[in-house]
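In structure tokens, the next block holds one chain alone, the form predicted on its own.
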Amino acid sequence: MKKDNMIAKEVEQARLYQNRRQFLARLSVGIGSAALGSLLIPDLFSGSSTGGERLASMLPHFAPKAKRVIYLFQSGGVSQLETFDPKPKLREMMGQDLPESVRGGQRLTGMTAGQATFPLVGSYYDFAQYGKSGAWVSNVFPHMAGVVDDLCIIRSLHTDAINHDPAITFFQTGAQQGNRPSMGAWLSYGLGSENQNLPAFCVLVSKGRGNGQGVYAKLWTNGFLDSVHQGVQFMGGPDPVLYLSDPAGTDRMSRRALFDKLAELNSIQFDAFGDPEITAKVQQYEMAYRMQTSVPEVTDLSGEPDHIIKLYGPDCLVPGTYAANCLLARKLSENGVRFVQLYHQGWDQHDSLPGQMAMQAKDVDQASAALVTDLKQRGLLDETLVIWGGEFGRTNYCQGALAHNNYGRDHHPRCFSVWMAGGGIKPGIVYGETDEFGYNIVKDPVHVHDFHATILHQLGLDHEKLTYRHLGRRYRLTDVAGTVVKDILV
């Protein structure tokens, strides 16, 4: 009797104290077959303070509008003033000073600081009203004018940096300094992924012809989050995923037994520290395995028909360009991708802006309307929200020479403009208002932290309640501010 008490009292203690760390160790099928369960719902395993938090966090908070995001990322900073917000006045006051009443003081960056005037300069390119909606549209994208009735365009963004790194930092993760999780990251963390054989974020990079912002991988990092939450990147050539492929000599089968074999090991290394990113690691090699079938399939554009090459223009055959990217955007979209995220380097125009913006808008205006518009043929655009824009605007005075089209312009955070389309944003609005010197913003302002509240919003969750603890503290997407812009929602 004695004895059972003492069996049914260590029972109860076992029970009591046992963590999902020792229960990992003593399930006979090891962290392999567990890794694999916990890709269904990654840092279900993961040790954290947050563990239990996970569970409920892996579903939306609410009834999403859109299941998966593409973002068009237009890096080094797209004029407003020649893409979609036309200022008529600074055309009537070429080459007159910024009056000191409109700038109120606003900080410079210092390329420009130093200049003894800042003579102002229209826009090169004319502008016409386009669709239904009327939305005035540049001449040098007359394929995104023709799908202006499916956009949403905001004319009233304004972010807190005036620098490239920081602002481009700033829109991807939420904050200006590096080392916090990007937004595909925090989609991968609160909702997991949609397709078990291809990442839930990944990312593209193409550059354009003009001045090359550098984009770097802390763009699409993980941060403090688990590492299998960081995006994948995606090449152009015959290697989508560097250090997918078989190594010569072996197949598939020695393959599968090296992952088993590294299981093993990982088993008794998890027992023995605990350490989270073990499990992080067994979730990447199985994925890997299994992208070895499921991305040369998607990253196959040769079955492609001849009128969806047509839309999207000759050059989507040719891997690594911008149009290419965007085809491969909407294969990997409607494979389950929760978030592609896509770069487009060379908006940096301190000087021959003209020239220089007319070959950036030949690489993005057919695609990016084509990617628009194939995603509504397919009954796609629905549920998949696109974002067109970058990091911060241009100013409406010179930087450099002046000419009628020669001119350059400096970078501008007080207002500057995106688009959206899909995934339940309104279709055929403009939505907030610049001052008549596309200065400063008149009406409906939106921050970037209210930007990225809204894109979670759409995809069904609360930005306040997507948290994760660090050091102490709660950390989110949007910090500790950011408002739904609701006017723009359907």
Second form
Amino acid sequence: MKKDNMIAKEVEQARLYQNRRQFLARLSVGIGSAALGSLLIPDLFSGSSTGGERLASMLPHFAPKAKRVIYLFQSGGVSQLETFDPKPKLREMMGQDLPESVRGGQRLTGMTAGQATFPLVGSYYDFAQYGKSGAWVSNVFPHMAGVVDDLCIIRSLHTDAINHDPAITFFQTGAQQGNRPSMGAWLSYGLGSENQNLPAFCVLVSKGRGNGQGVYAKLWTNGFLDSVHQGVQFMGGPDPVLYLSDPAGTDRMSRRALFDKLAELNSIQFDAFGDPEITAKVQQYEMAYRMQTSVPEVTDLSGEPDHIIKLYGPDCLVPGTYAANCLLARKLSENGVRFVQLYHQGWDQHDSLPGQMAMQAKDVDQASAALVTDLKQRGLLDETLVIWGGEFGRTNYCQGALAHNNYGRDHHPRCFSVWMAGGGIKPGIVYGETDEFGYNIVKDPVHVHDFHATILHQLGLDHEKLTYRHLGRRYRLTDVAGTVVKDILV
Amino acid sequence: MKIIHSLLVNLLIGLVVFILFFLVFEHTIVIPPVLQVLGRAHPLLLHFPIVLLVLAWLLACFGNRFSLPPRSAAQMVYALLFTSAWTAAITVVAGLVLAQEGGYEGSGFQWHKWMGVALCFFSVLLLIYHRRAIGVTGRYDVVFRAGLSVSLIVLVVAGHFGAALTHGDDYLFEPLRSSQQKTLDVATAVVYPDLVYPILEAKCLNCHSSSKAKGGLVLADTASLLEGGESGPALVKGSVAESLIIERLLLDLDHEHRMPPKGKPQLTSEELALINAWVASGADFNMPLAALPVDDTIRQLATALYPVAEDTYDFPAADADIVKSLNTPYRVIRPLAQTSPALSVSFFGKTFYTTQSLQELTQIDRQVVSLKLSGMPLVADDRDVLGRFSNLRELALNDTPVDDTWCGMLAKLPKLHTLSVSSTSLTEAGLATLLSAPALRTVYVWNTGIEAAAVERLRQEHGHIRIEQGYLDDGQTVLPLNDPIITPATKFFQDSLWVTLRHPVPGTTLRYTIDGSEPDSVIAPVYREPFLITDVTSIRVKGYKPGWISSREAALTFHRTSRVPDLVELLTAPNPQYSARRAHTLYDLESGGNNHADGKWLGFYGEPVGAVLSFDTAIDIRTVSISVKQDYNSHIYPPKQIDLWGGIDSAHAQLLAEFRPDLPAAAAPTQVVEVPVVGDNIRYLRVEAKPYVPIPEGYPATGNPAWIFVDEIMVR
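Provide the structure of the form predicted in complex with its partner chain, given the form predicted on its own shown above.
Let us now look at the entire complex, which starts with that chain.
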């Protein structure tokens, strides 16, 4: 009896000691009034509004037009001058130096800063008008030209960064330094996943054939938000999500029993410490268990009929290609995944631009147009926002040796083109204008922050209200800027 | 004083007679421009009789409170009344002159005119009465006071109608009404009454209404609009250049014919563009907005000008507990927005769907506005349950067993405006039934087997409904198949290997050869099941499918090793960047790919490759095969010479072979160099491969030392 008491007392002491340790750890944030506060309200210093991981109400602020997003990110910097922004003046002035008045003191990258001259170079590809809207598209994207009446081409996008890493981080997270949550994580935090059996944020990466730059896991990170909002990368191959399938020798029944027992143990822990990360962990196990059935069902491409394969191109059944990722993106989005992010690398054409663009276009053109058509014919385009674009554009002057059929272009942040389709965006229009040199914006500039604000708006979120308190201030995707571009909204 | 007084009285009488004369002979009088200035002074002059009459009324009705001597008060009232009558007469004359300018018609004008004239005569009558009855005593009797009050009322009425002529009929109460902004209901709006007319009403009708028609132009109704005014018809349907209304709107601000004139509220650029677009499109008075395509100019301007009416829901929110209990991972229920009573329901996981899942939802059937049942295995019972969702706006039934028998129920849903039935077994008859749904706006019928011609016909009949058919495979696009896949991808095996050939596109016929000949679609055997190979085999495969161009060839050569060495030691160190799994790489039966940096190749630079293979039990060797990489542009060459020493152990090793492989001009990415050798009872085998130092003339990167990349050494 006495021994029991002693043991009980020790256990109690150990528990108190643990609690004291937790308390002191939290105390590092503030001394004094911290004491009573943190004992009464365990979450006081964890920096979040409720329980640590989710907003009190994961609903849009107003009725949304779009429910889901598919972002086809073209990594490397697509040249707008060879795709969506025709500049005949550059062909006229081929070889002449870029006038200082046009350049206006724009900083150059280290790659061309050493160049003595900046010879202008016109597009190798010809442009023509397509569709009822008469939008100009080059002949390097024949399929996208065919669906131009569903696209809103924005020519006046501009960014602050000039190199790949800060620029792509800026597009994904709203800041050039990479420690903030990415767009998909914000949406997962703000709206959650439509389908509880799939992650809210999925990432698909494909390599291109041109000069590529890396994409890193920090681009789909959850930043300071809870780790449940991180993007889940789907790999090409038999096992799309790593570590999801049961290890050899176990089956679903034993897995279920394992999770049940784990949940029991975790709930004991939670009673003792009240750490919200514990419940988040339990929820993630449960979702992983449900994903074991839902992921194979969604990623099974073998049942796709022939005309779908023809629409996307036969590459769509080869896992790991951009076309396969587009088809998979449609299936994921159809099944309720809130944000599907594709990356296609290889657009960084510092040299051999004409040849490499043709190769890249072969990968990308048919599948991107097919995705828009496929969503439209299933009645999903009105509620799915599809975005296509890179992190910056390319310069109108040539980098390196200039020949009319072989040249390169350097990075250009001051103007570039992206297109959006569906999700309440006006179809069949071209927004924004650049000058005749394709260097500066003359009408309706859209900054990356404005771009983010508009996307959030279409999903029913006020970009100024979706915030998270961290390190003493409220953060949001658009940081301290951004206005919704109302002119492109239906 | 008396002389002036009687003079003024006479003049007043003269003015009254003149007014009467004017009123009788109005239509024959022509006013010269000099006198028109007097007419223009009417808005100035009218202020005098108003103030004077009000003062007279105040004094007469409440004068006894001021304790003035009665006679003085009476004299003051008389004086005020006199000047009031005089100025009223002049005002009326000026008003009549102004009216002669034209452009004033309508009941409002008539009221103003006759009330004004009545006021003038009444003032004169009161004056006479005052003179006769009150003058000396200073006592104001009821008759006089009543008379004054009546004239005040006439004054207010005349003044009100006068102001209405200048500022518009509802000028007084306009601020109260302009707070409600008109919203646009895209579904029911008609272009002219809801978009164009409000602009005319706000900016033009002040001067161009039926009661006041400047230039003879009335813009209040469609007939007058087409008829026009003095300068001609206001618009010519379809022609912007010939339409006077557009011309006047676009004139320079200082131009005299500019409309609206300088100083009046101007049209915004969107309003201008809207009228322009409407006239250019034919100025149709009955065109509904929904009939125009979404990217039409008028439609886009409409949404720019007015906020689109939000769908208002007239049902109460559902009980939160019921919603919570019905919410499962496979049936997700969420409100549309934080404050909205409308619910959207999505079903996931077809294996978990039962009729009961839909049945349970009927507890909130009034609130469900959007329902996603795509991919679910629906049955006939679900049809009746679905009919109970009376407030449904959007319904997705893609890829379900829905067929024509459902269309009757679907057509009865009163609020349904978007329906997707792609990939179902719907036919033309079913679609025709669907289109009779009262609120339907958009239908998606891709992959239903309905003919394109039938859809086009239905589109013509129901112009206001958008029918999307999507991508139709017309058989015109013929694409090449992609390459077949040979598994396993590794080229080396020990005794035997099962080879599987696959193609991503289902239904493809694979024809292959194992003798190194090129496969074709006639002679080569068709692949049906995995087959076994036991020796070096070259497999070439091609895929064929009707409706597709045949694929390119996929080829792979498999190499066999009869014995895997028990130990391999490297005598020379590989380059640290390409050290793979070190010695293990050479006997792990894993082949490297086309990229020498993929971690499966051992790279040696500047020194020969040296490896020792040890076998625990002695073997007889006839061939040693070394798999090397070739990429001349990257300085990777096959070895110049391969020396083999073999024996029972290292002490007794003898030189078995010295082999110089060929160096072709253009090389395949990989090559397996086979060295014929005769060696019996070998337990120790030393392989030495010397690189080209320097690379010989005539080859890329000549003069540099070559790299050797090796990934496997096999013995047979």
